[in-house]
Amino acid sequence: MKVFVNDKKVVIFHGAKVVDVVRAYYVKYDKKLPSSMPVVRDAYGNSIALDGELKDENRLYIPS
């Protein structure tokens, strides 16, 4: 499935959790993994749990 993190596309397996796509984002875009996971927000600014479920075309935002 396709999910967007900070408006950049990440293709991830179906059933992936928020934490999975955030990790994939850091790897795909060659960014350093932080020592602790950042707060993840949805397109409306709500924080979401790292074990939250994803749907195709979700938009997530993390601090850069």
Second form
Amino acid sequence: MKVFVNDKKVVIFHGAKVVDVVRAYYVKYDKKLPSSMPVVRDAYGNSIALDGELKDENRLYIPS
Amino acid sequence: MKQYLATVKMMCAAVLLVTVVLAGCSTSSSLDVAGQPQAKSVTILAVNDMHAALDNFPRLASMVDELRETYPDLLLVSAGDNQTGNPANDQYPEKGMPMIELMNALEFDLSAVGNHEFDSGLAGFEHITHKANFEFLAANIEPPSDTDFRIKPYTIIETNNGLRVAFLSLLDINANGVPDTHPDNVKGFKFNDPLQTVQQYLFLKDKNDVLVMVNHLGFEEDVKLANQLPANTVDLIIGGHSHTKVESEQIHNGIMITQAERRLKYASLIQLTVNPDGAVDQQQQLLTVAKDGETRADIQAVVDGYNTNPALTETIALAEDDFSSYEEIGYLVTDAIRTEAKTDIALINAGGVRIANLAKGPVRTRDVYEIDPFGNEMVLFNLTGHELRDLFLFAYAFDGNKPIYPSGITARYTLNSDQNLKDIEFFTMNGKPLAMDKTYSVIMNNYMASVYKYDHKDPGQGLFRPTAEAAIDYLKALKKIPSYRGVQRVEM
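For comparison with the form predicted on its own, please write out the form predicted together with the partner chain.
Zooming out: every chain and molecule, the one shown earlier first.
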């Protein structure tokens, strides 16, 4: 499954949730995993819960 | 004054302004005093992805009661995923029935079928559809012909003020052509493309005043759907699946899309007003449910009963010996998920086991949730021995120099003088070196699947089954847990 975080591609297992993708984004781009996860938003500005379910090509945004 | 009552008043005022009538906003008749046609309204309270949040039902019940005082015709709908996420519901002898009984008590009108409705299993979900006093909707699924699921593509509700409101529902299908649930739960079902299926049902708008979609597709899919629909066909999309908190108005191609995050933290109060010319005005407000406020005592008593149900405290297996380390318990858990997932190898990270002691004697459901409290789910990979080695090498440093607990293999770590991992060798349970070019089925939790950075061809497939539930099922079948005293699968 391919999901974008801050417009950067993250390839992850099928069925991954928001929290999985955000964690994978931090690791892939050599960022330190934060002790608490950031607020995650979609492309329309809505916040999404960390256990939200995803589709291929979904786009997530977190504070950079 | 409570926030939602203020909202109710605001919405009533807005409707009155639009309709320029003095009648109550939920009981307007079809003609005003001058004999002219007037606007009519319908009010909907929508929730989604409740995920068995039983503890918020007493509060929701109180809120619904107060709203029904203002809106006697209030329609109460769920956009699916009522199930999964709370052991009091998920481990109940009739799996999932607490949620259904609570939804019956609050007199829900309908629910979309979410992917987690299938988590009760084929027979369990079929049973649930008959126990529900509300209708389950999904237009793009076809149950097996030898079953008797009570699921309809759409339903029509006629309100007391004469509005005909059609509700239509679509369920998300993943890349494998099924909803996100364990494949065993949907055997024999046929699932059709949701965005194509909707075309067959747009006639509903011609025969009714309002067409509302109650979807379990995710917000971005709902936007995609709205943008491809012809104008003036669908008036509202109530969404679920992505756990999106829609606070500000979202209108796409003239269609309002709502969603209220998950677990009954919020609910969407929506008012649709049908004007004499047939045009439909939409208003929505996100209400907070999961906060301090009045609760309904009778519903609280029912919830208390579920929270103390014997299934949570019953003995599921007998440990024949004490467990006295994270490793011993970790090996038990990996044996459990390897057996349940039917894989060659299972892995658990050291941080995935939260207690180091389990006493000889009865093991209860709640003990398993103490060992594995995170709600992690199983993810399946097909990995070569070389890929497995790269995983272990990365994980050792990432996990603070702690080894992975394996099942199906043993591992020998070779450390440098500075305690960094130099190399790792794997062996079969018979002590023979593992064939490194061969591919193995490997089960692990979603945390490991997301944070371990190593080269692997298979991106992995979530099984949508919590590791704790798999461990419970394993222990129930095992009945007697053998001693793990002295078991050593990692040599350093």
